[in-house]
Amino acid sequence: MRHGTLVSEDGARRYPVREFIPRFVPESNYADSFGMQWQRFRQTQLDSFSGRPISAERFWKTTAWRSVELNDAWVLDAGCGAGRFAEVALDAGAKVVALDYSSAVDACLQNLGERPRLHVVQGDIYALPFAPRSFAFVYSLGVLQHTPDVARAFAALPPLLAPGGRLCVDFYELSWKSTLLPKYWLRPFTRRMPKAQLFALCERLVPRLLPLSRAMSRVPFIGRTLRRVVPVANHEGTLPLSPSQLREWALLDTFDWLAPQYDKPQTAATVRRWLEKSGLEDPQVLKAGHLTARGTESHATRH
């Protein structure tokens, strides 16, 4: 159904379907910057577009799942963006429900809509439109720290796991080093700017700041630390990208640093407490690129 309305069984609630996507949230919301971002950079981080397995490597390293396990399994991508990780799960044969609060869902559908195992939903992590115990795998990578209440957002995910189902989420880590990052000095100003104005500013400044960051990175011994003082995302030496791709990723990620309304890094102790409270078995909190939490739903019935 390209356009229509979903109606609850009791007729009390009605939700629009626009461009094949059920919409359970207001058209404009706190995640607007992500909608704008992923419309502008719709294909940038897709492995099928970049020609590099960057998203796949991050996905498998972070989750520690095996491709064969996802085949024909129901998987929830909570915070799908333009679909960079949904593409990886689909390639493994999963049936993927790709959910996002922002209009990034439109970019995801444009990118991956020809995949029959993809189901795109615009929804709120605090009011998820899914029955409990619906998914064999649930992941949310690089998303939860951008929600108003990170603990509540995390707590919404374990109840969706089927018996034996597995969860993986990751966060920016809160540490003394992270507090020194220039994006956190700038965000009190930039997150209040009109997003189109901020993006135009990034377009002007990133081409000037990126060479400066590169020059600083070449200072012996302290270069990799020194370049962090320049407020630009510099992936040179860390991601196998061409010069043009490095410039595009720098613009994307610099805007991504500065634009979100919320950005709340977490400590390992806090994440471990949430994971233990969830009741998931085999809880793990570790560094796998970002601060990562994993757990498995018991085969017993939740009460």
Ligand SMILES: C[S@@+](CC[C@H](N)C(=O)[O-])C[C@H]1O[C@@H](n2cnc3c(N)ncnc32)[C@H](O)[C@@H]1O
Contents of the next structure:
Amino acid sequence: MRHGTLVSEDGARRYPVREFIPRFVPESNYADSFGMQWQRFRQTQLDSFSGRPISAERFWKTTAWRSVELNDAWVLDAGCGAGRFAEVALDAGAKVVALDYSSAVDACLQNLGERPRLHVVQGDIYALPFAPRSFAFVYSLGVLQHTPDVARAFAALPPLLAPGGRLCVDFYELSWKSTLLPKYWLRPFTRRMPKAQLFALCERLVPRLLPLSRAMSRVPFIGRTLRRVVPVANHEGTLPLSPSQLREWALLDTFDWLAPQYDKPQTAATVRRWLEKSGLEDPQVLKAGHLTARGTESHATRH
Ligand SMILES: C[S@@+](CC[C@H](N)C(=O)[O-])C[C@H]1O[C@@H](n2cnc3c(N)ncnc32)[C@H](O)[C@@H]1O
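Which structure goes with the form predicted together with the ligand, now that we have seen the form predicted alone?
In what comes next, the whole complex appears, and the chain from above leads the way.
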């Protein structure tokens, strides 16, 4: 259905469907910068567009799931953005529900709308429009730190797991090193700027800062650490991208550092506490790129 209305069984609630997507949230909200970002860089991080398996490698390393396990399973991507990880799950044969709070959902549908197993929903992690125990797999990568109450966002996900279902989420890690990152001392200013103005500033500064970051990288022994003081997302030497891709990813990720309303990194101890409280079995907290938490819903029924 391209346009229409979803009505609850008792007729009490109504939700618009616009451009094939059911919308359970107000059009404008705290995640607007992400909507803008993922529409401008709709394809940048999709493996099918970059020609590099960067999203696939991150997905499989972070989740430790196996491709065959996802085949034909219902999978929730909570905070899908433009769909870089949804694409990986679809490639594995999953039936993917890709949900995002922002208008990134339109970018996701444009990217992956040809896939019959994709279902896109504009919704909020804090008010998920799904019945409990609906999904065999739930993941949320690069998302939870960008919500106003990270503990509550995390707690919203385990109830969606079917018996035996598996959860994987990741976070930016909070450490003394992360507090030194320039984005954290710039964000108090930049997150308040009009987004179009901030984007224009990034467009001007990123091409100037990248060579500086590269120069810092060349300093013997401490180059990798030193380049972190330059406020630009430089993926050179860490991701296999061409020079023009490096420039595009730098602009995207520098804006992604500076624009979001919320950016709340977490410690391993905090995440371990949340995971324990969730009651999931086989709880794991580890560094798999980012700080990662995994768990499995018991086969016994929850009460
Ligand atoms: C950094 S992006 C990551 C997107 C995608 N997972 C990726 O890695 O490319 C964070 C995403 O979380 C979404 N988000 C933030 N708060 C949310 C919420 N309450 N419910 C659902 N999505 C949310 C944003 O709109 C944004 O698209």
